[in-house]
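Next up: just one chain, as structure tokens, the form predicted alone.
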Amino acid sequence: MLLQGNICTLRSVESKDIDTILLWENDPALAPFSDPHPPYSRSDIEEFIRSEEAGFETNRQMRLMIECEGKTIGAIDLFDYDGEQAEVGILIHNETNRRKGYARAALRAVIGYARDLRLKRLKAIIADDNLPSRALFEGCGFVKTDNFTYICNMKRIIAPSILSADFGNLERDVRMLDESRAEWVHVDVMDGVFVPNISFGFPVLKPVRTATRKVVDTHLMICDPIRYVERFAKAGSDYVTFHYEATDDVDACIDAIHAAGAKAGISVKPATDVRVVEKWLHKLDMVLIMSVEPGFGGQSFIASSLDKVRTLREMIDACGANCLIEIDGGIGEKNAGEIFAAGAEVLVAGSSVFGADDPKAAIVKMLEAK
């Protein structure tokens, strides 16, 4: 297997590399750039190569050799693959090659490969005193989540909110999104009671549905949402999200959305502890964390929302639920990478998209943010 990076190529390990691997694994000079472990014997390496030929999914590990200008100058390991995530480790032979940026190019190629494998995230274990590795992984979008663990989230979806679009040219703006790399179109429905603003309803949702092939993501900021969830689903919403704070019967809302053929989401305001939704994670398709007070666009991101994302990520992973994490409010190119890395998969962006000189380019910058 070959992966082409910007300045280097990655190749699956072959038997002719045994001596080289032994050199790297046992070279004390590489210790600061590799996780500590006992030296591998020749038989260990030969057995690894034989098992590796069975494939990544069965062996749960893969070694990719980093090549540049005809020379093998390092390696990347993907291991502990479980269908959702893999741990990644990298070592580059000698300081000169590290300074040339080969490690960064190789790691970015592996990140692209991991997305092709539909992994949800990559993980790296890095000691605090390993400053070169920390700089490398952080520069490629990994964010520290605990003492030694760095995470790079793979699944990235931008859902531009048409609340910030030009209402006089709404069809034009929605069709623009249809041609962009945004996968979803976010529709904010506000009743002037649950939140102090009024937006739009069924008459607007239907032409939006007609104008786009993308996923229509409807966020209901309304009182007593059970009255309307079915109608919004049948009007063309792929996802219908209601607020935890707006209903006394969460189960009934989820069931009504599913019965109408849409996917169900629940949202929590900034002051609500995200743990309140834990009992419904297996029934939900998505949880939306509000990172601003709902009701108005253009607000600043509430920094503590990142902790809520991390908590929710842990809850979902612990129970094995198939539930997306969406976040809405104050999101743009500068904080998108950090939010994705914390565990969010869907970022709602309004003014940072429609207020940009080039909305399509703004979407790409958020998707590729480090």
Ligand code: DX5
Contents of the next structure:
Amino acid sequence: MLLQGNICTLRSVESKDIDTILLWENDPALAPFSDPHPPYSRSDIEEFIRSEEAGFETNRQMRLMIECEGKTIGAIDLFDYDGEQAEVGILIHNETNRRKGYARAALRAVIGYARDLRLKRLKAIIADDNLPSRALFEGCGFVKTDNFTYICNMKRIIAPSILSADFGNLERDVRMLDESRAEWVHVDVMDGVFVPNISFGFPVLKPVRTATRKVVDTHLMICDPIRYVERFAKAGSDYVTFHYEATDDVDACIDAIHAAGAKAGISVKPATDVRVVEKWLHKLDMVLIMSVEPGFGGQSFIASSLDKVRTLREMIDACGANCLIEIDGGIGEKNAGEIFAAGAEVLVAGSSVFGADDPKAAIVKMLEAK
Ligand code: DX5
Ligand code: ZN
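Given the form predicted alone above, what does the protein look like in the form predicted together with the ligand?
Zooming out: every chain and molecule, the one shown earlier first.
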């Protein structure tokens, strides 16, 4: 395989079938490009795109040329790159090439490139009757969100909740997470007043912190969180999330968490309109949408939570805030794909991880869910 162009971009090319992938950015004319071989020249491809894919002409930022056995067989473009999202279009010149898997390998390369760019999402517009393209994009982790739109979320984090762990073997369970593909560990603190259940506090958080290198994500389901946010931050939480419904001074809570060196999240219960958090999005690091009534693990996902995620996604994108969307309750491999597709980035999962025969495999299934 020969790679030209921006090599770091191309490290995720997996297919041995691809001889050459040529990449250029911004201005195709300036890019390193040796004349493609028949049967398709570069101008053929340009012409093809103009005639067939006119909608893909705007603001082109980057193109991958796909060459196999010395022939240019197609191209993949990223458009409308805005720092967060890009639209991806793929052009493969005939079904034989498509079948050989070149398109799939090239699309994977683009996804890798988008990750390198720290893009949050890739979007593709695919006609309903274009079954080969739909199969191709779905096979690479894109999820259909309406009739034409397919979304691939770049950021996918699983945060297993130790509420469902075996407390008699907590260190063992946390070390297991440390070896898993979960990037975060979710710690649910309940005071028996804000929610009708009591879980644990600082004495449990500390050994969790010691047992893992992962991000410790503390979810405070307690009244008057301002009294404790600093201590939870100093006890080793990377994120401290408090409830909107539990305080009358959101700013003070966020500021206290930041002052203690942690990242600040706010959570809303199922009955709370997610738009209440809008004015704080710029200073928040995360919004946590509860998809069950807080208090207990093992409940069913409340379906309307997906609309809350979509609304919040639009709010965050509209104002350009650097704020993650986390969702908590009733999540497992069956619904993880659509929740990621709606725009959530961090999925909390308790019983679906610790109740699984193979918790590490359950985490992978959620990460790769379609
Ligand atoms: C509920 C907690 C959740 C809970 C999730 O109040 O905030 O984190 O542990 O558990 P599952 O995934 O079982 O719904
Ligand atoms: Zn939680």
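Positions refer to the first chain, counted from 1. Note that the structure is a prediction, hence the values are computed from the model and not measured. We call the rigid core whatever largest set of C-alpha positions still superposes within 1.5 Å between the two forms.
Thinking of the change between these two forms as two rigid blocks, are residue 167 and residue 108 in one block?
Residue 167 belongs to a rigid part other than that of residue 108.
Report the rigid-body rotation angle of the smaller part versus the larger between these two forms, as an integer number of degrees.
Rotation of the smaller segment between these two forms is 19 degrees.
With both forms fitted on the core, how large is the C-alpha shift of residue 126 between these two forms in Å?
Its C-alpha shift, to one decimal, is 3.4 Å.
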